[in-house]
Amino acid sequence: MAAYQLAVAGLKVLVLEAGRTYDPVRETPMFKLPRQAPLLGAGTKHKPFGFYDATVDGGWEVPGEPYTNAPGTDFKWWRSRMLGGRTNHWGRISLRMGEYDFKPKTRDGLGADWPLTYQELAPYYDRTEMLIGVYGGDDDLENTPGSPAGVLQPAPVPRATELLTKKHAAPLGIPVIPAHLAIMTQRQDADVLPKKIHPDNPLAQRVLAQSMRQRAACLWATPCGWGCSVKANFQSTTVLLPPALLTGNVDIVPDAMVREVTVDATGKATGVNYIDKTTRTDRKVTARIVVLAASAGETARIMLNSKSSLFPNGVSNGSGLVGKYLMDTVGAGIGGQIPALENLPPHNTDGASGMHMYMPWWLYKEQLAGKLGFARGYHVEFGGGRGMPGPGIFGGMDALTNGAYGKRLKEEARRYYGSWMWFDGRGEMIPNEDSYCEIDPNVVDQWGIPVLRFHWKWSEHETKQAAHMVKTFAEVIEAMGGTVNEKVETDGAKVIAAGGQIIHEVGTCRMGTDPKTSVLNQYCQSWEVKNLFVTDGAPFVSNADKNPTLSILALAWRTCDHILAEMQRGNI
């Protein structure tokens, strides 16, 4: 987002990418089927999300680029060494943070408040949603803000499983509403939207219109996680970088592993040093402004490794907070078999690879009154039904058929196909002092760069929240007349996902109002190095239950506006 915004503003931008170049138009297996892949496309150690997953040269393990965990820690760090990074691999779930999410400490006394309000970020949410293309409904619920008319694209029609869930969740007091996903259900109006998004910028209007005309609406072909050659979903490689390149103001250098930010004698950033991975040689580039957008962990690593006489503990780390308050999303899930979905006649289940409907958090008042035993909420992602058959499609059927084979096996497969559903919670984590990353003093990667060592601890707020998730999902499944697949644990520590497993790593360079308690100001600008900015998830103060990508993009846009204003004032 930063490269796009600064380029359309007329600045010359150099993008250093740690991974290889990547072109979704050429490389997406758009019309392949699972049966055409090894192991039917099932996940493996090196491709945990399946053979066709868009992530190349990345994952929780990257050869030659280790990280370490402190004793007792099991943090999983996902990295995407490819152009576009993690925007090539995400659920496209695009939920706005609400008013409570920006002021959590004011509301319940825990964690810290953000140095801005929802109202300040809302205009950037509006324009970001129009720019990238987000579908959704017009619901506007407590701490679940809707979007102004004309911003979102129409939500797709709910599937049968989603309508069945909504019917049975309603008596439990659980809302089921259209989800917001960064997938286009119709082509963008290239004659109108660019003028709304960039009202006073002819260059931006021109390149954005040209880029929008190259995007198609989703044709419900393959999972978004495989990539999208028709550019219907949001990936920075198909939505932000093409118009940025059309300005003529952007150069991209792939395979450039940044090791440190350099500073001059006055403490001003002068550029970065990086390793050219193709020649294994050191390179240096200079810049008037340095913007880090390497992911929360990688940005912290670069800053901690940027040591100098002025910054002996890492650049912009006078507070000692770089790497601190690392967060992920709370995750727990459970599934069940629903007899009402057995023996369904063939019917159309076309749609987005993600959900068409979801459950926003609904117990704000009970939680504030202290009735739940944990402080923050979660939303529910769910699905099921007769999607494209893949590996494990009939997993669990043997328990229902007592080992059928032959003709009866085929009959039972037709009966149970599509009768399983799953429910996953995605909840807020409160930042704590026991979850952070630091430089491991004894380990370097293949490029000679010191690696990160992680420390991690969930609090009782998160484990109790996880227990509440699976208890609630079991109640929904049983209300639907179904049977839960497994034991419903009451100890949340037994069901909560490991830190980093949800791949919503944020924090490590929190923004704030006081240089003593934060790394960045409210514009994601370093307190100590005025021409150093961060535009990934590192500035997050808390990690609301809303998936972070949309907020990262909106904050990055706001930061770029501040950069341009500061340049006009002559401050940087």
The other form holds:
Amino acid sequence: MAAYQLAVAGLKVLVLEAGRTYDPVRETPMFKLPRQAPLLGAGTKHKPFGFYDATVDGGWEVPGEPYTNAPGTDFKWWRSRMLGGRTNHWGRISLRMGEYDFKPKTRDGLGADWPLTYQELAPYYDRTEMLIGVYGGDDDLENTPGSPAGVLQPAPVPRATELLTKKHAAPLGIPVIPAHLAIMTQRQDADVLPKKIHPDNPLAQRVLAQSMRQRAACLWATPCGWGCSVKANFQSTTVLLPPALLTGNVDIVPDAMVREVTVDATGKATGVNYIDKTTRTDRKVTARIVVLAASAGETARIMLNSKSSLFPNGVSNGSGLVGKYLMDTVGAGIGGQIPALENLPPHNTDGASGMHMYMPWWLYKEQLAGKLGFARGYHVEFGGGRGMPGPGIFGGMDALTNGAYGKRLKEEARRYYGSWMWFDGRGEMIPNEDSYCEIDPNVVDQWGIPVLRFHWKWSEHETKQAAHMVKTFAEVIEAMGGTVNEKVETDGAKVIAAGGQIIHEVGTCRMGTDPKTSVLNQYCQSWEVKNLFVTDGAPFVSNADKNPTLSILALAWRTCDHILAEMQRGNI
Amino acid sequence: MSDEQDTTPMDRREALKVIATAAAAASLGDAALPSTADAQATVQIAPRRRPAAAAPPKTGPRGTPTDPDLLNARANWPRLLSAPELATLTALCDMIIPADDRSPAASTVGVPAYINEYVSAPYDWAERSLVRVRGGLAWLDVESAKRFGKQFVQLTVAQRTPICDDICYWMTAKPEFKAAARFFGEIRNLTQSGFYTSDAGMRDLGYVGNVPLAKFDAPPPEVLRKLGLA
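Next, give the form predicted together with its partner chain, keeping in mind that what was shown is the form predicted on its own.
Then the entire complex follows, led off by the chain already shown.
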């Protein structure tokens, strides 16, 4: 996002990418079948989300690039070493943070407040949604803001499983509303939107219009997680980098592993040093402004490794807070078998591949009144139905059929196909003192760069929230007449996903109003190094249940506006 | 099956054309250059030093395990099961999924070859699975010899059935059959995976997706009626 915004404003931008270049248009395995892949496309340690997943040289382990965990910690750090990084394979779930989410401490006394309000970021949400293409409904609920008319694309019609869930969740008081996903249900209006998004900038309007004309609407088939060669969903490689390159202002250097931000005697950033992975040589780049967008973990790592006489603890780390307040999303889920869904007439349930509906958090008042025993909320992602058969299909059928085989197995398979559903909670984690990353003094990666060591601890707010998730999902499944697949755990610590597993790693360079208690100001600008900015998840002060990508994009845009204004004022 | 839908599938050729057009028009590196007028108009802050930026070099997949060629996939590891083991496995797979009036037997769509690929894979879990599967196949022959004086492949379906009945479900299997039942469960799981991901298996279940559509429609009325949602 930063490369795009700065390039359309006329700046020369050099993008250093730690992985290889990647072109979804040529590389996405559209319409491939599991049987055409090794192991039917199942996930392996090399391709954790399956063979076809749009992750290159990535996962929770990257060969040659280790990280370590402090004793007692099992943090899993996801990386994608490819152009566009994690935007290539994400879930496309694009929920705005709400008013409460920016001021959590004011509301319940825990964590910290953001140095900006929802109202300040809202115009950037509007423009980001128009730019990347997000579908959604017109709901505007408590702390679940809607978008102004004309911003979102129409939500897709719900699937049968989603309508059935809505019907049975309603008596439990749980709302089921259209999800917001960064997938286009119709083509963008290239004659209108670019002018709305970039008023007074003819170059931006022209390159964006040209880029929008090359995007098709969703084809209602083939998983988004594999990428999209028709550019119907949001990946920075199909949506932001093409118009950025059209300006002629952007250079991209792949296989460039940044290791250090360099500074001059006055404390200004002068550029970065990186390892050229193809030749294993150290290179130097000078720049007027340095923007780090390497992921919360990698950005902290670069800063901590950027030691100088002015910054002995790492660049911009006078507060000692770089690496601190690392957060992920609380995750817990459960599945069930729903007899009502057995033997349904064949019909296409592929849809937009992601969910068409979801459940926003609904217990704000009960929670504030202290009735739940944990402080923050979660939303629910769910699905099921007659999707494309993959490896492991009918793994849950043995118990239902007492081990059917032979012709009876085939009959039972026809009956049970499409009758399972899953429910996953995605909840807010409150930042804590025990969850952080630092440099491991004993370990370097294959490029000679000191690696991160993680420390991690959930508080009871998170584990109790996870227990609430699975209890609630079991109630929904039972309300639908179904049976849960497994015993419902009451101990949240046993069901909560490991730190990092949900891949919503944020924090580590939090912004704030005071240089003593934050690394960045409200524009994601370093307090100490005026020409150093951060535009990934690192500036997050809290980690609301809303998936972070949309907020990262909106914040990055706001940061770029600030960079341009500061340059014009001659401050940087 | 597809005529039960009221969706309008885009002609496949049409869809591929859309994809091909998008690909031709929009490959990342093919960005056209901005006209000078436009560029000049917006350059307020930094002067343009060079006329054009370099597009990233087109590299593509490197063919490593973490960066395989997704469009030309290949499970290129040696297969470890022997021909006699594969023959026994084939007989067992077809006991689990035999032919009926709607679809063929498991072996017809290549399930034994998939299981061989699976247990031979270069991963720790496959090494363990290979031991279980080999052990299970050997057990089948020992048990067949005990009961009928022949190998499993030489038995009739009627003779194989009582053996399979004894090992078809781990939870209810007698103690002496528990280990064999674990093996049977693993082979059943793999057989279902292989069979139902084949074209014949997907057709058998009535999976009708993975086709490009111009529009995604609401569930058909008979589905909504059946779910009490009409």
